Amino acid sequence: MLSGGYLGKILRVNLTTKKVAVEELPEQIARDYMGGAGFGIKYLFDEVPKGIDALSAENKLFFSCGPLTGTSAPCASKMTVVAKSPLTGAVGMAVTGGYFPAELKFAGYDMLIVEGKSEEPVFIYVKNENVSIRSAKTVWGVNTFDTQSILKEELNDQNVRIACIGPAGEKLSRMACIINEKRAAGRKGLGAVMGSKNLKAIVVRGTNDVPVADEAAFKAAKSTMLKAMKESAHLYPAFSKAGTPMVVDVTNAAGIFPIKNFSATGEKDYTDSLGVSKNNEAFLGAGHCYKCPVACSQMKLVKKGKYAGALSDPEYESMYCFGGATGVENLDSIIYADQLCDQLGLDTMSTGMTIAFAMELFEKGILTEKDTDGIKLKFGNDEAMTSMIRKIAYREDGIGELLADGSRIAASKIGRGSEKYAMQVKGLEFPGYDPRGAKAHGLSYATSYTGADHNRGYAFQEIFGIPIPKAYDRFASKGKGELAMWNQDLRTATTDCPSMCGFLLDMALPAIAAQNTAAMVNGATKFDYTAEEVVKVGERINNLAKAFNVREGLTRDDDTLPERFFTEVILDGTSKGQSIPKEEFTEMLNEYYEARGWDKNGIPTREKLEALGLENVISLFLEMKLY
């Protein structure tokens, strides 16, 4: 019997039939799957068909909190989003923070599942034990922001936690996110499938409490876990004073930072533009995720120029997107281009990806000012930047509609060899950092089950120079596929399965991690976790995830990276002369396969799968002939 950390209970609501039932969370699943993730990824195999079409009513939305979720846990503010994802037809995992994640656990649920599809817009009111389902038209086509605080009055509440989406959604953008308070569920296209289900918003206000099992032990393992985060060199001294736009400074340093697409990785410098200093004199102020000390959200006012009254709090891979990879300087422009995408429910990283994609095939001739509305969609040319944001929200005819499902379908639409110059994996955009000068993320983003993900293996060996487990060459590939497998199974486990922040693991606890882990969940729900044990969660979920995709149709072809990285070396900088050859990247590759227990077409073995459980998997492909 579940007796803490979590509430026992699964909230499932049917937009077609209008019926709300609470089921009861297995123990056996909570020790298996932990919570996040695990729990999203579980019921998405379990309960989502074969072979459907993202975007229809037969596809779920999971939101799934982790046994530290609403507890005194620091910086346990987490929550994942879970569906098939209509932009990469893979498992579409998203995490978001701030406060709705604590809040869904005061409501008294562990997990929401929405199905089926309402002929209405609609949005979830969800108080303690009531829920009811109502209608959203006073708030469709209505953004992200305005939602929200339309919502709280049409209420007379104040203290709700709303979860929604902006007009990208509603038009099924394959780019669109879901955002609560300025935090975003943001990659994948999940907002999308909220849109297709006619669902503008998820509205929650609970007033329990979440219970822990062990109180004792529950504080010992905190003030551990605390001791850890103030001693570190990173997590106060610099993360909690600059936020991740500190890693502009480090991935500049290490000529990582990609620039015009990728095409010019090292060419220049952009600390001065974009570095901590800069962004330093556009703070405003920080901001905390409930029960988190740190405050990394970083508030940046535009206080004059063409940009002026612009207000975010743009990310690394914010800077990296709009500014870098589209080779804009002006830090104004990119805090509007994310108050934009916040607004309208775009995620930044798809997004900017695509527009640089767009600019690159501009700067070559294959799209013209015919194609782009008679804008002039050169790298560097910040208003050409902005006003793609607005088009690709709204699917404005043209180069809109072109660019509103993302870089891969854009290029199958455009052909004449534009394929090359698109960014992704498996459909999905990449983040900001040069696999070319740090491979085993680059093996990472190939090889992640939701696409070019950084978040689902971060290589803060490589990024950092942090030598745990050990001490790694960033330019090697020998030893990078057990690597990769590593740090997704250590990052899955211990952030998005509790569900805890990730730039903790990266800043403050890289050494004890697991180990953390398993003392605050073992606290929290009286568990009996090991360090290893909690590894082998990880393990079990990225192993199911991969079934999952591998049910959906996805091959080894799809675990690979553009061609530009196996073709292109890196020009200048401290990573000059870096590329991934093919072989080399085979080699890696066939390694991952080989540490994870896989077959060389990248298929779970069957003694890997029993080892971990997974006897279900095992079943479906016996009857794909997979074995």
Contents of the next structure:
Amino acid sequence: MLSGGYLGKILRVNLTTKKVAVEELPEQIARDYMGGAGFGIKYLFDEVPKGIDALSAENKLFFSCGPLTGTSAPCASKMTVVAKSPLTGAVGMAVTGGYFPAELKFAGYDMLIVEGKSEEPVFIYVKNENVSIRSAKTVWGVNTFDTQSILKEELNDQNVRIACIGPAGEKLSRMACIINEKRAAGRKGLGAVMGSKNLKAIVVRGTNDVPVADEAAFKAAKSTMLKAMKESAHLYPAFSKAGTPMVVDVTNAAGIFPIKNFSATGEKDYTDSLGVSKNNEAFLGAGHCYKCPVACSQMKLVKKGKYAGALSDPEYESMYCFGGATGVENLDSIIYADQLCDQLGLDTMSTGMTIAFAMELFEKGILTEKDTDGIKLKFGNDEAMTSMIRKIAYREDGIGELLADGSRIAASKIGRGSEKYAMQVKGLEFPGYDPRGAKAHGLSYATSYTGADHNRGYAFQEIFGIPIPKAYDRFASKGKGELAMWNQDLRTATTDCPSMCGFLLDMALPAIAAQNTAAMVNGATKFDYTAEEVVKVGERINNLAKAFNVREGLTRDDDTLPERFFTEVILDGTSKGQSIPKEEFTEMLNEYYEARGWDKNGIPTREKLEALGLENVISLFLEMKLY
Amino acid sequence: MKVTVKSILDIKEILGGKRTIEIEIKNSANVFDVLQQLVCIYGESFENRVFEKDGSQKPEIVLFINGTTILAREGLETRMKSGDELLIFPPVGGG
Ligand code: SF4
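Having seen the form predicted alone, the form predicted in complex with its partner chain:
Now the complete complex, all chains and molecules, led by this one.
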């Protein structure tokens, strides 16, 4: 019996039938998949039929917490949202923090499943065991910040926590995100899945505690974790003061800060314009997620100039996608762009990169002012960059409609050789690290079940020089298959499942991450995971997610990178001369498949699936005649 | 021979606020020699930032030669060549 950490309950809301049900969380699923991404992907695989349109009523949304969410574990503030992604057609998952996830646990649920489709705009209101589906007429069309304020007002409760979509989600932009407070389940178009269900928001209020099963063990594990965090030279003082924008300084120094849609990486150093010192000038105050002593979120205010009044907390990825990738060096415009995306409910990264893609097409003459509503969409033009965001969110006729579904779909509409400038894998736009200068990281982009996703296997060995499990030459390709797998499984198992903040793993705790997760989760649940079993949970989920993608028709050909990285070298900077020639990439991919126990086509072998207890996948593959 | 030393964040400030500096070093120098030379030039503040009290290098300080970590080579004993770039950075994470 589940005795702590978990509440043992899943809330299922059907928007077609308006039926609300509470189901039991099976103990075996808790044990095998731990929580968060694990639950989401397990239920996605089991419940969402093959080949459905991601924006149809048949898709489902899983808002899934971990066993530590809502406990007093440090930084266990996270929740994973899972659905079939309308951007990639693959597993769509995104992690959010803040306060909504803990509130869902306080209301009594490990996971909320939303299925079906409402005829009218609605929101789901969860107040402990009282669950209702209510009209969202007053907030349809309203931005995410105002939606939260209005619903709190209407419900006469300032303490509710709200996850909602903005106009972009309503307009079914495949880059739409889900915003709670000021945080986002940002990537893979999950906001459009909410929009397709006419679901504007989920409002949660919970008043229960999340019990832990073994108080003494939990307390001991927590104090070990807090001590490791406190002693971490990575977390304090710098990261807790500067947050992720400090990565700008590192990636520029290492020559992997992508510039001009990856066409000019290394050309210029953006540290003075977008690095920590510049960011500090706009600093207003720090913010944090539930029970997080680090408080890395850095609120910035633009005090003067044409973007005066803009207020947001742009992360490193915004510095990259609205900055380097578009050639824009004006930090104020990035703060504004970040705020606008949060309000309109757009993923900053896919949006910035889709604009960068359009800019490169404009520079090359593939798009002209006729296509861009008269805007000179040149690299470095901050006004052009910011003006695109609203057009995309509202799918305005012309360029807005063209770009609203991301770079891959835009390229397929434009044609004329534009496809090779879409910097995406499986449809998901690139994060801010040039893979030519960090090859395991690049291999993770190619092989992640979600597409080009830095959070599904962050190679901190290459980017931050952290020698765990050992030191790696970031330019070398040998051994990177194994490393990419190691990073993917560890990240899944130690952050995405227990629902702890990923930043801890990349900095403070990589050496003890698996052990730490085992101790914390065991204390909370009275399970008896070993560190090895924790990592195996990560491996199981990566295999199951892969199986979902295979079922949806993805093949080895989808585990790749854009042509540019194979054929163009980095022209300047510390990573000058680096590329990933196709043969080298093929070898890396072979090595990765081999390390995973997958065949040369990237299909998990029967032996591997048996070892992971994934018999249902074996049946699927037999049905698909893959064995 | 001449080598370039590149640094960021607080280490850049310790090294005079310039992103890159060039220093003259004996021909057979290794990374440790370069760090010692920097201690000679920039004194205690650099020494305390990069070395523990017992003289060992602080493990969280990252050193790249021409872009790759010295830990994947011969560590502090990695030989420098004329024109090489030594990048020194403090612990950074996130992203
Ligand atoms: S480190 Fe930052 S992102 Fe992570 S839980 Fe704390 S405040 Fe949230």
